[in-house]
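What follows is a single chain, given as structure tokens, in the form predicted alone.
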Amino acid sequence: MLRDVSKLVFENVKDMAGTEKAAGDFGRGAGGDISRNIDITAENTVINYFKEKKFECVILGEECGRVELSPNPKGFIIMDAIDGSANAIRGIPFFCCSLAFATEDKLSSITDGAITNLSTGEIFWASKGKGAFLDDKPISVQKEKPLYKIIGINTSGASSEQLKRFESIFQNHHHTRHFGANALEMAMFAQGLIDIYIDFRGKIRIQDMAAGYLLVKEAGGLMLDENLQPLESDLSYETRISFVAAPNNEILDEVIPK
């Protein structure tokens, strides 16, 4: 279902990016960011799909907030219908739809996730215990030791104290990247294109990384908190987390010495 509705989102927004149709100001959504027309279009696509399917769930959306589709839900649809809205508005081809399903109010209960590259229509997806995929192809995190490391790192809005923790990363001639859509960058990490992905700002919302959390784990990676312990969280709108996605402890220790 997550993949099917992701395809509908792609069809409905693929021609909006970089045009006047993508913009507009609909006030601040539940996640705190300004809601744009492309955000609302994508969210409504997902909400209407699950209503039509009569799927008993609670939708936790970036813009719409909590939408209860049943008094006896089977679980939670965790939705960031457009991750990378700023890119989408400007027409930068790096934004995605991130959807996950959790049976309980915690990250570790996520059983399914899908991240759709809305510039290409490619879908990264995973189901608990069944592996991770890009469309029909199995994917895994980088298993070979790279000649040089490509490090995804989100420093947007980071404090000077937070940036100090990254000094050794910047000074060790690593190749750092941030493209503006956490979920899609986590998917690329799960595909092995990025060697480690770090967001230690304490600002990331659950909607931004729920699908990526499962995708990384099913691709063989580690999902850890800022203290380098196994990541766990509730699904609350107030919750903000830090995390690191690493392929193994060896790479983790090389990039973030304990």
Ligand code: IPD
The other form holds:
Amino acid sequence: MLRDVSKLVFENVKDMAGTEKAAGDFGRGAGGDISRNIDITAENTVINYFKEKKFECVILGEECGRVELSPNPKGFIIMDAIDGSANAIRGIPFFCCSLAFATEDKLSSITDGAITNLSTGEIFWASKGKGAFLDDKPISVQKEKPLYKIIGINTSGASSEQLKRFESIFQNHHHTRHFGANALEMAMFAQGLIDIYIDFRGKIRIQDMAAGYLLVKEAGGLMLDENLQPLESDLSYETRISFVAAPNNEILDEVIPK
Ligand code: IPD
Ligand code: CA
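To complete the pair, please output the form predicted together with the named molecule; the form predicted alone was given just before.
Okay, now the whole complex, with that chain kicking things off.
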């Protein structure tokens, strides 16, 4: 279902990126940012799909907040219908739809996730215990020593204190990257294109990383908190976290300052 509805989102928004229509202002959403027309179009596609399917769930969306579709929900749909909204509005072809399903109010209960590249229609997806895939091809994090080590690091809006913690990363590693859509960057990490992905700003919402959390784990990676302990969190749309996605402890030791 997550993959099916992601295809509908792709169809409904693929011609909107960079247009005036995409930017229409709908006021502040539950996640605290201004909801744009492209965000609302994508969210409504998902909400209407699950209503039509009569799927008994609670939707936790970045713009809509908590939407209860049933008094007896089977679980939660964690939705960032457009992740990388600023890219989408400006027309930078790097934004996605991130959807996850969890049986309880915690990250570790996520059973399914789908991240759709809304510029290409490619779908990254995972089911607990069944592996991670890009469309129909299995994917895995990078375990080999790559020719160029690529460090994904989100510094957007980081405080000067946080930037100090990153200083040695920038000094010691030449290829640092941040593309502006957290979920899609996690998908690229799960695919093995990025060697480690760090977001220590304490700003990321659960919606932006829930599907990526399962995808990374099913692709053989570690999901850790800022103390390098296994990551756990509730699913509230008010929660903000820090995390690092790494293929193994060796690269963590190489990159993360102690
Ligand atoms: C944003 C993106 C961005 C990250 C921000 C998020 P949004 O999500 O994931 O890369 O730096 O913290 O809010 O607002 O485009 O859904
Ligand atoms: Ca969003």
